[in-house]
Amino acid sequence: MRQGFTKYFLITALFFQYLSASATEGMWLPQLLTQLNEKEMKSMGMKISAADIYNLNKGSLKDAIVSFGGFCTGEIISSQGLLLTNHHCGYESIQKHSSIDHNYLDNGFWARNQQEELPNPGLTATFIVRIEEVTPQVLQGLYSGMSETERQSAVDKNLARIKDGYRKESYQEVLIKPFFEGNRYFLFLTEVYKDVRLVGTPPSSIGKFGSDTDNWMWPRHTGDFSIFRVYAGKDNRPAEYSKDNVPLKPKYFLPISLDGIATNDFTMVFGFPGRTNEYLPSEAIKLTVEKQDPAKVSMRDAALKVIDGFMRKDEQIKIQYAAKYASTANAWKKWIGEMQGIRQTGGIQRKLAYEARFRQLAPAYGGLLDSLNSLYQTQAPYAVSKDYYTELTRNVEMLNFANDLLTMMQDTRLKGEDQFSDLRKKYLDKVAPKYRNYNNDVDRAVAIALLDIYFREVPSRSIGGEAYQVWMESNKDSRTATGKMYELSAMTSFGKLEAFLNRPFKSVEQAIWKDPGLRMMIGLRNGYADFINKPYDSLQPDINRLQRRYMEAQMTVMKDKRFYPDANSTLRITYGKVGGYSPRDAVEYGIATTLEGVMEKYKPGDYEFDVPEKLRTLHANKDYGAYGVNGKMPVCFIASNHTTGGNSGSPALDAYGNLIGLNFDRTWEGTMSDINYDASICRNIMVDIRYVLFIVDKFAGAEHLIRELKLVHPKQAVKPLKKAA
């Protein structure tokens, strides 16, 4: 126990000591800004205090920031719970409300009053009430020499005890997350609101303008926003959906600045970044960009080409596959940019130089680093095969459905046959909505493309005998294999699947082996479990242990470096300045785009670059209202804030804490910031809040929403933060 506490105090002291790193790198915990960042932030131009950002005694900026659905960020912008996030964050909800007759994806949607706002079952908005460090409690009882299994078991017991004993209200929840590879732990007290309704969204020709061609690119001209509203019970507490619920009265909401941005303006992005790995060793970086990224890109490249061909020919398929295509393309293009960014900035060479310096400063830790790099080399072939398998079963929906069915059958064996009826119902309820957006011809074409890649690139010894036998029976030809699967399998429609499962458990268990789709999945699944996942997982405990020790060692010996925790979907703030960049020789990018650029890209009838007639008319008449500047309409801008996935929808804030934009992307050259941030080219992309207001007001005519907002001019007159009414 004493060793655990000693380690905790050492790491804590080191955490507060190192304050001299890059001014724009880092994803910082808001409750520690006073100790770690406030002085630097003010030197860069911030006009408010750390207490205005995170405060337990009064409303502060953190009370306006929510985790939107657990996958994006949103912010409260009115005293009536109005929530702003990205169009692509709200995309699935918008799609679910869309049909041929009411195509909100193509035409947009604007509720004229609160009664017209659309409920979204399952969508949540999570607020952070407070953040506390619980490292001593979590590490209690740990000692050197414990195996990773023993250590994790002790940690899990401590976590359960902390959660059970934590004083909270019945409507609050407790989340505890590890930081610095498990060297520190923080507790988050949350309130999860479960009634979130769609208020307004521009058509995809604005909210998704540029679509996949412009994704991750700069210059950008996308009005990537959508508006929701958080509802609560009449006591203002979280409640399940009810027509009797009322708009949330927030502790704080964000004022909106109409003054715009200029080069070198201080900016902050506040949100829930998903995952970064900034402290990996060199072999892990090599594995990522030289092997894993190329594997995943090849699979998604093939799937996207197939789906795009169908979407361009069929309007119904376009609606069915819109969200899936966007999700698939997003990561695909990011991985391409990550590979290019690492090469362009010499990321691997920089990491090797860092490691050489680490060895010089701490020769005693050199063996630790060598062992960690060696483990990543050993794990590499399994990691790549794992990615091929994951991409295959993700992008071929029949295999995805089949995999879930096999899991349900396995659960039945474990829990007892008497549970089959309930487990079957849960499975069917889960897949039913997925089948509504499923097309058998599309999926078959995707399977043809991806099965060929999988059986070509994954070693046969890793595929396993069962799957390879099915492949041999099909003459190693994906068209033959899919011919059987998609003509004879019960997985090709929900009706067939429902009928297939509508019999006793034993009968289903026997029939599975005769179904070609399920038989293929059984073979793939068994081979993956035995020859890919098992050896991969066998190496992971040692990697985790050494990664944790390496993290501790870096913080101990690299005394001129400031360490921030990797992103893990918890509330963080990052800060930087508005500024352009030069991605390559003779290319210089400015800080902002305007509606002129939208018109320059305009292609009539093109699903990526068409422009609505009303927007063209507003542009032709220069009818920009209070939101234009010198006859031009601002659209997007960039800054050096360190962001990642999960930051989508995060507010971009000015020096006074006012909303100036909405984070939605990164520049393509800087997507490698998840593993290798480089201030020279890493930029986040934001839609200018003035463009959001212009679309809501002048394009949509939703003046009632504008009247809900608090519009300010901070550059004309400094105004202090005020609590919500």
Ligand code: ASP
Second form
Amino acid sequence: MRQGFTKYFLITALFFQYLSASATEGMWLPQLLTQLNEKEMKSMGMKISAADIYNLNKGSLKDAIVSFGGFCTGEIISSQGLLLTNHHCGYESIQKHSSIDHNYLDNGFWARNQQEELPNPGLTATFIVRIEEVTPQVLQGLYSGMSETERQSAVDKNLARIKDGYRKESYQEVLIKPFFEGNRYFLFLTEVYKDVRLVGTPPSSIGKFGSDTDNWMWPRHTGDFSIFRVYAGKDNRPAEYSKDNVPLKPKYFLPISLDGIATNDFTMVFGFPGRTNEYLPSEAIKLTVEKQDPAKVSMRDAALKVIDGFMRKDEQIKIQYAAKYASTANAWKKWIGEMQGIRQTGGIQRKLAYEARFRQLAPAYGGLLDSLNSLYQTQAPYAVSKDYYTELTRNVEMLNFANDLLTMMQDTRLKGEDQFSDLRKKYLDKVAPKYRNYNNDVDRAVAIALLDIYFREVPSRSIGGEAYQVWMESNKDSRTATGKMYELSAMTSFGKLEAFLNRPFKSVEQAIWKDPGLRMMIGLRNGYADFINKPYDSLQPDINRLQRRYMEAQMTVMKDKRFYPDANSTLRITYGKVGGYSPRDAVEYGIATTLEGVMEKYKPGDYEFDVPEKLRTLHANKDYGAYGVNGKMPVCFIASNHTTGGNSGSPALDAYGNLIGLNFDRTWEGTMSDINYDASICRNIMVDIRYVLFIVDKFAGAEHLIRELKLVHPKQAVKPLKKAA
Ligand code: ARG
Ligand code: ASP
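Show the form predicted together with the ligand, please, the one above being the form predicted on its own.
Following is the full complex, with the preceding chain placed first.
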């Protein structure tokens, strides 16, 4: 596998030779730390070596880190597969086990023993066994005159060949991903555990304290954690759920430091950041914060206002919509912060200055940058309409169900009518659980609000005949336009939908045109496909090609800059220091919050700021066990680690690699770190691990879990315990 590597290495070594200005920026590949970061990490205070973090010959930190369900991070904290992640990462699982009678969201849940731990079908924990560069093999046979499509299909063939030929155990999986806009490729050998059970969660009044009001904000007081356990087959390998499975014996698990944090302490965050775009040209940033973010925010503003109104009045709706509301609100608020942060730090001017420097260093590439910027300008109107469409069909569930139904019908046409009953069943299985959390009145109210914006903002030529006709016939009034949809459509309930589909394909084909919900969707969908998505997509290959070249050019000419690849849901490490910041003139933020702040925010009975009685009593008695300091209970803290969505649940580690906190958020002004990291205001937010332990031990009384953990005192020990052990 390693032939042809040496020559390649000469080129890539160039890419990485130089240090960047802001030391805390970057999400680094763990297998490249020795080469790129170790020296700097040590100079910032790290006491272990890169080989303690990523090592193929013995258990190392990376063996304790998992991708939790593919959307969050988790870490193993005991020899019996105990897994820690965020409350908001476990939220859907917790919600699925909840009902009005057993409301684990409201009351918390603690398994008293392993028999009581709750299975979660579909939930996975993925370990990374090894990471290898496969760039030369992936780019093999490519030549410069290729069109982007030819290139992609050659790459795809190579990828398939590498995967097929890769030697692995039957229970392992192989994943290859592009880095640096397709300039490099890395292979990940993984083990995906499929039996992950819920062990414990605090009530939402702790795990989600402050809810959407406090989300993305500092100072923060959320105990955002939940605990799971990874189960394996008797051979310790991945296995489907079975009651005979046993707790995983991990290669490594994280010791937990009880010694807390102080300003300037070195910290690192190890996890699976999802998506960043740090190397976009200025026009793309402008498009994001001046057009796309505002469009998406306006749609969600409207949807959230409607749903919130219903949730406040109706307990059942509150449970049904809680998870959906939280996820809609989350990105909405992030986009608002991103717009603000870019404005506040002059993000666009900074990009322009960077581009000016690039042009100076690489005059020959100036044209490339111009073309790239102008492609983004051409794409802008389609990008914005695309966002409106995505938001509409995401937030109006009837349209979402209808869209999936139409896709299923199209599939049947392609694959043959004899596939109909099969495809129909798959479709119904997919939407059935969504209907359990569906309320026709809520959805109609959302549709009224969003269709109004959609028809106003999206050019009428892009709307699609059938939908436009309904709109005109309703005198451009979305209340009228949705009337028939929400009275007569088969999509108004799961029962009606099943009955609607329970007939021969041909007759369903005719019926979809007469169903007002489906008819609306047919129009929107066709308009989108032909007049939004097609022109948008037609520009994409050129954008991809130029982004790739621009990336390569930046890495070649910006010799004082050290480059890290954009996040792509692969394992990364980021490091920084505990530290406050000044979000605006005359305002200084401290590094840590305590339970005192929880009590300051306490609003009896409020759905965001209520505090459970037990916690109030513990506070009144200062009953903090081994976890308090000087009569106070630490809750959250911040540091300059460069994180993004997907890093939730990631361990925050001290200089020795001990667990000190659980990453769960960023500060609002700093969310623009996804497109423009700025060390002055970008901070990640973590729950202090002592708060987690205090809640488990003192609040929940789950001492049996505490006994499973390895607690250490690195700051008190003469030598670090890890080394001494
Ligand atoms: N902002 C955090 C992250 O992006 C936490 C989100 C969960 N909490 C919430 N109130 N929606 O995921
Ligand atoms: N809260 C985010 C997550 O769920 C983390 C972040 O965006 O900072 O991954």
